[in-house]
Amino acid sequence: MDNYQDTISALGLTAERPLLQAIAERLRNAAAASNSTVFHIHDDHFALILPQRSRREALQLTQAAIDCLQAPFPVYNIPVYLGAHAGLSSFPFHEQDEPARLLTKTWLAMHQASHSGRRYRSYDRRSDDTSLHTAELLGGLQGTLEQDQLRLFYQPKFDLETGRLSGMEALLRWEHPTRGRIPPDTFIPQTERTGLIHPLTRRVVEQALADLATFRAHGLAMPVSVNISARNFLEPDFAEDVLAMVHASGLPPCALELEFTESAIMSEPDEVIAALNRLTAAGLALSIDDFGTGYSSLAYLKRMPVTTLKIDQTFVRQMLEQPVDAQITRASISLAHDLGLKVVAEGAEDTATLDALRAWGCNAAQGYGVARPMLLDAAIAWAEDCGIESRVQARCATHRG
């Protein structure tokens, strides 16, 4: 059922019962004529079986429940409307009969039906495949957090202006010793929904801010940005966590950069914004990623105190072939100076497309254009033997109050 538990939320636990045995009698008329059986299964959830039928049979049972549920309930004299959406498994099309199974096939598609905004959805043999490759996954990353597999690879920011190396992006990996190199957006969506997410972003700062003073005991003393989830910023004492992980360091706080969304200020905004000054009052430096592609708003925009607005690559590769993309990539650099904030460009493929941005004002640039992201010796490296100065004192960058 759609709304459930928002509405006994608001009319209390003893509107429970009544409106569960309301549901049940209409499921029970919609089933009655095709002689299935009607199951409650767990809190807003039913079942109907429908022996011996054809699928389009079982198809036209599942529209007509659904139907049947969208009228209003009259609970308390009040009416309630709550909808629904399903999901439909079924034998033997689908090919294992075992009665347990059928019914997670049938829940999965619910599910699916729910997140895709339908109202309902056949089982699908790719999904639940997809379902257990991401179970498989999470499973094997809570003991990778206790081995040497996850990596953080650095991509350089070059600054336009001076021709300096002016950051590193630290940029996470999962090595995995079958399954090979599993980049983040197969892995870290999944751990946003669990607790995992936590211990994960942990053990990232933990290691970015050691490869920091290796980067220092080679003479590079340049930020580092770590990618921050949304989920990090709604735990009471993420802020604390991350300035002692500084402290414990020894190094100064200007030297680590936190990137994060737009959308990580979305759910809750008054407390984001409480972290985020915690943060940049004891000196580390903000960044919002992938501007452009988020749902904030300018007002959320100006409270932040951020230092730096870094535009998404979808914009910036495409900018030189495609008008919508320049006007775009421009209008974000100006939004972004007329705010007094820096700005990176992402995804600087050539030389043609940093040629532009240095035009245009934009103050950094990071892409294949630049550099490929690089492991830590790898980026030592490529920062003492490439043409670009490098050798700079960091400089702490000032933001808003």
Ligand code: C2E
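Here the rigid core means the biggest group of C-alpha atoms that line up within 1.5 Å when the two forms are laid on top of each other. This is a predicted model, so every value here is computed, not measured. Residue numbers count along the first chain shown, from 1. First, how it differs from the form predicted in complex with the ligand.
- Once both forms are fitted on their rigid core, the CA atom of Gly83 lies 2 Å or more apart between these two forms.
- After superposing the rigid core, the C-alpha of His176 moves by less than 2 Å between these two forms.
- When the rigid core is held fixed, the Cα atom of Ala109 travels 2 angstroms or more between these two forms.
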Second form
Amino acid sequence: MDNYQDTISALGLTAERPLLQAIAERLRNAAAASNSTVFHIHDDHFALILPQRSRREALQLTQAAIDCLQAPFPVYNIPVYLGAHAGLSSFPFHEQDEPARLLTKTWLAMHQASHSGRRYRSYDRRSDDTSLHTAELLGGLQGTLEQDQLRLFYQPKFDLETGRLSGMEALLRWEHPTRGRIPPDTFIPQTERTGLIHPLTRRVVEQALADLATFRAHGLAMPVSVNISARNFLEPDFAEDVLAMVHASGLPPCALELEFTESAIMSEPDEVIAALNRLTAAGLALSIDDFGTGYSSLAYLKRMPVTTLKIDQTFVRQMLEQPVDAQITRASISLAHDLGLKVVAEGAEDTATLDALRAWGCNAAQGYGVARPMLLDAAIAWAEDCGIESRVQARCATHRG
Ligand code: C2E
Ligand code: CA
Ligand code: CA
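Could I see the form predicted in complex with the ligand next, after the form predicted alone?
Once more the chain from above appears, this time first in line as the rest of the complex follows.
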């Protein structure tokens, strides 16, 4: 249903039952002609099952179901306009094995319809929409935690003042056995919604600590940062878990840095700030990621025990062409410095951008202009290789010791 939650919020929870009953009643009437059965799935979601019929008949039923929900519903004598959108999938065309998966595909098609502004859509694997695949992928992700399909890539942070490598950011990829390399934006949001983000982040931190030891064995002592979801901070023991992993690794806590966005502290500011304080007290470095894109609250920024602010790449990438982006970047640099923070610019794609950032007093930069994210071995080779001089026009020196 469209507008359902808003309607309930406006009319109160007592409106829910009569409204759902009215919806079900209309759907039953629409379904009666074709002998299909109506199910209430949950909240404002209903399913109709139409056995042994053609695709054309299924489309007719869908149309009829949507149409019957267009007319206003009288609730407490107020005409309430809801409307609906739908998804279709069919057995055995879309799914041969699992009834639950067939329903999931219908569900995905419904969301597709809603996102694309259409009234209904059929599940279509060939449309190759990432969101369609993600639910299937997610089923597989649980298994990847045990299998060896998660890879960390490392992207250098380049100190603009000294010309040294100042850190490496661990960026996650999923090496899917049949779909190839899947970028984090495709599956992280789903893991956040399902809670799978908790074991996933543990795995990332563990792997990053193991890789840190490898970097150090090569004489590379720069810190490694990992991305932490806002969701992670809502787990009461998160800080203690991370500290336990660091302790078990035998590495100094200052070798690990956590990057998180401002949204992390929005829901439970006091608890999250307390957890952040425990982490910094133990010696971990903390950075605000994607600065400028979230709901920045300067009051919170002042309270947060962070050491670094990362300016989001959406401002940095085109700052030489877009005067507004340049202004935002410069203002962020000076804000960070006024607050006593270091500032890293993300998404520096060329030498001219690196030069401008240096001239504006930005401490460090990260981006394709320095290096792309690389697998561990390549990152080690990159850090050891002074050939970066020509690209970044600055002295390359790696941290040794
Ligand atoms: P982020 O933390 O802002 O990471 C920077 C992203 O920008 C990375 O994409 C990186 O490959 C890309 N990038 C770096 N330099 C440039 C550049 O010069 N130009 C352009 N166009 N892009 C550049 P990636 O690796 O796909 O990661 C996307 C996002 O996924 C990350 O954004 C981060 O929020 C999230 N992410 C990555 N790994 C993890 C993880 O282990 N856990 C969690 N929770 N989130 C992660
Ligand atoms: Ca990051
Ligand atoms: Ca970013």
